[in-house]
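Heads up, the chain below is alone and in the form predicted alone; it's given as structure tokens.
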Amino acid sequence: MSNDIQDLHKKVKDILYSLTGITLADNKDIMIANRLEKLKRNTNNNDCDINELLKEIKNGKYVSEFINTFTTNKTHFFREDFHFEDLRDRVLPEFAKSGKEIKMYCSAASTGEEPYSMKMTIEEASAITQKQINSTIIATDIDTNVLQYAANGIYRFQKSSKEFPSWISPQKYFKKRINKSLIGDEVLIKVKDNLKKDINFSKMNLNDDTYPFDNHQFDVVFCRNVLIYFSAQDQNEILKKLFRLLKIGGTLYLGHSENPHDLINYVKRIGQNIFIKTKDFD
């Protein structure tokens, strides 16, 4: 790789880190090159000099387009489904019994599959306990495009896939939509309104110094498969900020390759990356 391309990719990495805190690994050169072409299309600057475009972004223009282009949004419904089983079987019955509202935070909403999976789990627990569990779910992401996608709630779905666990009937929560351009057994499914009503989607950067929430605001925090895009030091700082939002006795769910870092002495691990907060961080 030439020095000019190395310098260009370093500029991209520096801008991305300054705007989001996300760190791109050294093996992402092909991805960066592809995303730069996408960035030119997204900003209607197909014929411009890419260095000039990056200079404009550093000066505050096309910031949202840059962030939306370079953030990764890989997800699906009920990813790591054992977390939702724990939520259904251990956490939610207590709220069914007490009648208290459960307040939950999804810190990386992406295209919405995770917060909708959270809400479906609440509905299933309500059916099992035969008591309606009141809930509020706040779901944030830094990418405005995926937040709009999530709010729209329309997804491609293959009937033969096993994306939903056996205890979920998709037809209970989605309407099927006809689209003749789809291939094979693929259909469009749209989230029903009753699944949307307790979910609030909004933009937020996990790398911000402060979050727009109160200490001890949430009973459950999902922070899964997003910390991997940050440096170890920044992961630790993000976790500390999220931890302050969690009530003592509340549950933190992390992704399969993530760990609680400095919080390890303030939590009780009860399952595969399932942690109960036992005391506040000093």
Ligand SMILES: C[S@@+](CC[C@H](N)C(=O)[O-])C[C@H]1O[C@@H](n2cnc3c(N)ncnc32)[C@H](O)[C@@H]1O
Contents of the next structure:
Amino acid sequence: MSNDIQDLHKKVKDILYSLTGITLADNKDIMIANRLEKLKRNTNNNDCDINELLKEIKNGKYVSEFINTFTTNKTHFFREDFHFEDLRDRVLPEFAKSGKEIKMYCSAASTGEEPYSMKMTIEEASAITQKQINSTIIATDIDTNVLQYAANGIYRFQKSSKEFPSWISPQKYFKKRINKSLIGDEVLIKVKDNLKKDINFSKMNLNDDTYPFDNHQFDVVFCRNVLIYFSAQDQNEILKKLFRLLKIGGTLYLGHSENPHDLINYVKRIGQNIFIKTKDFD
Ligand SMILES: C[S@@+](CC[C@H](N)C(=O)[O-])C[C@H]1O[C@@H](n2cnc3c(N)ncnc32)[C@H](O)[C@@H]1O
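What would you give as the form predicted in complex with this ligand, now that the form predicted alone is on the page?
Following is the full complex, with the preceding chain placed first.
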């Protein structure tokens, strides 16, 4: 790789880190090249000098476009479904019994499949316990495009896919929309209003120094498949900030390849990356 390209990619990594905290590994050169092409298209700057475009971004122009281009948003409904089973069988029955509202935080919501899966799980637990469980779900992400997608709540769904676990009937939560241009048995499905009404989507950067929430505000925090984009040190800092938001006795769910770092002495591990907060971090 030429020195010019190395310099260019270093500039991209530095800007991305300063705006989001995301650290791109050394083997991401092809990805960076592809995303720079996408950035040019997304900002209608197809013929521009890329160094000039990066200068403009550093000066505050096209910041959202830059962030939205460089985030990776892969997700699906009921990803790591054992977390939702734990929520249904262990956490939610307590709220059904006490009648208290459960407050949940989804800290990297992407296109919305994760917070909607949380809400479907609450509805299922209400049906099982025959008690209406009241809930609020705050769902944040740094990428404004995915937040818009999530708020629209329209998804491609392949009838033959196994995306939903056997204990969920998609027709209970989604309206089917016919779209003839889709392929095979794929249809568009739209989230019903009752699934949407207790979810609040907003933009938040996990790398910010402080978060706009209170200590001990949440009973449950989901932080899954996002820490992997940060350095070990920054993962630790983010986890400590998220941990303050969680009540003692509350549950933290992490993604399959993420670990609790310094929190390990302040939690009880009860399953695959399921942690109960036992005390506050000093
Ligand atoms: C791979 S998706 C994971 C989505 C979901 N949590 C899951 O497990 O399926 C990672 C998400 O983290 C978001 N993200 C990346 N950096 C972030 C930051 N600094 N603050 C908030 N969200 C961030 C991305 O925009 C992306 O939507």
